[in-house]
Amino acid sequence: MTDDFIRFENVSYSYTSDADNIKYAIENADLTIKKGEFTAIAGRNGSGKSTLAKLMNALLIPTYGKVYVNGKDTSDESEVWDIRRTVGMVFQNPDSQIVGATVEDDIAFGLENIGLSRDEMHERIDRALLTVRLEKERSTQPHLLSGGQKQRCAIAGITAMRPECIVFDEATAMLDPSGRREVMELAHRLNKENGITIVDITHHMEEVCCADRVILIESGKIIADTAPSELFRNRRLVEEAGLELPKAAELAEVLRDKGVPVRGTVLTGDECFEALSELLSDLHFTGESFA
């Protein structure tokens, strides 16, 4: 028995069947993603991330090789529609997902699609609205939220359904700050407290410094698959990809080309924080300084 809950074997994608004049968008692609893990999937604009995800609950189908969610293969018709039940997408717009005249009747919409009793929906949207923390706004139409709460209701349409898998597709791209940690929050407690297998499509450095493993994808290749501070000791590979250091790494690595002995592995805000922090408290504590 494997925990490989999506497998590729020797995947590529060509969005053209021109066989003299063929690209791929994916080429040669092999990875599994295990269940339960957060795993990034990591690249600049057009180096195949969003193909990739496409390809995990089959919007897309493999031109070579194939793709097997929980064992089933996603280019058998038969499949379809239980792979993607089990792997929900949440895209980069959450209009377009949009589709209740309020809150309530989106997370409905798909309920509805499938069947359930009147009770069970009930209970699916209340467990839905509480996961997603719009108790308040059940009632409201989705175009009055804010970016994070439309991504928000977005998702919650999807957890409804109660997927094993959530692929995040660039959903927070068009989020500001705030929204984009409401949602990533968001990720991370259904990838914890729910047992979810998250995959998070992005270009932002930030989220990739708080998943179990990194994916760098670049020009359609797999060109790294490892822990994300592995990943960011090697810058010559994050700028191979297009890709540039998290903002707290940065800084700590500016500081000690300066000579200022920042120690430890600083990716995010809060490392950052506690390596300044525990820096200060011991010249305090032995009166030096830094010129």
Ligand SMILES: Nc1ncnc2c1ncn2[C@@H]1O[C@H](COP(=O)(O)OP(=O)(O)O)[C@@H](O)[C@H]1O
Given for the second form:
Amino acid sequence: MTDDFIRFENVSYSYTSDADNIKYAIENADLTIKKGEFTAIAGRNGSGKSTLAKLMNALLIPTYGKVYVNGKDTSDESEVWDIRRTVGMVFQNPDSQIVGATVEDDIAFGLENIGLSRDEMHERIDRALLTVRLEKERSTQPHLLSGGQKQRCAIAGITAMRPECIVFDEATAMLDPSGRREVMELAHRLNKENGITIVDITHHMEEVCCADRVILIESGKIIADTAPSELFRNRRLVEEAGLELPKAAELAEVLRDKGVPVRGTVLTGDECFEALSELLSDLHFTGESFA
Ligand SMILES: Nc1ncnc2c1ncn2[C@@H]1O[C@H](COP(=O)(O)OP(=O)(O)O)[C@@H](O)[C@H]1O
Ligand SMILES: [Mg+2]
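Taking the form predicted on its own as the starting point, write out the structure of the form predicted together with the named molecule.
Zooming out: every chain and molecule, the one shown earlier first.
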């Protein structure tokens, strides 16, 4: 028994089948995601992130190689619906994912086709509303919700299907900072409290910093698979993948370049606050200056 949850074995994917002109959106990808992990995926636009995501839940089937979800081959047609229920997807545009006239109807939509009793359906809707904290918005029309609330509504629809994994494909890209925080707070809570495996495709380095692991894609190839703290120590890799340092890390770098002894790993706002507070309290006690 292994805790491998998603496994890519030498996977290539091409959108075209024209053999003379073949171009791979994903090329020779080997990848294992374990149950319960929180993985970030980053890379430039067009590098293959969405293709990789769609290969994870059988929305796309590899041109070469194999993808397994819980040991099930995604190219086995008899497993497709089960795989799609196991791995839910949240996309970028919150408006394109909502189909119900009210929040409650929207959550019910996916449940209607899986043969549940009325009681079971109500119970799952209540639980999903509670999980995403939209109990008060249960009868609200989705178009009246904020961007963050719409994404939480979409996530409620997915959690009601009892997935083991949720893939966020730039699900925070169209949200304002408070919407982004709401959705990320929910993603981390689903991971920690419900044990749901999370794959978060993102351009926001603050999100990358909070993941267990980050995978970098460039021109269809996986160029790094590492801990976020390692990634941001490797400037060449950060530049190669077209990423920026997180704001907090950038500030720490600028200060270090100027000879200010900022200690420890500084990636998140909290770590930056801690490092600077420590520095200021040292200064206060010693009366030293950095000049
Ligand atoms: N439906 C499609 N048909 C043809 N080419 C596509 C399609 N979707 C994506 N591509 C191409 O595949 C490559 C990877 O795209 P994608 O996975 O969407 O990248 P990302 O999500 O990183 O922006 C790009 O060159 C893109 O133009
Ligand atoms: Mg994409």
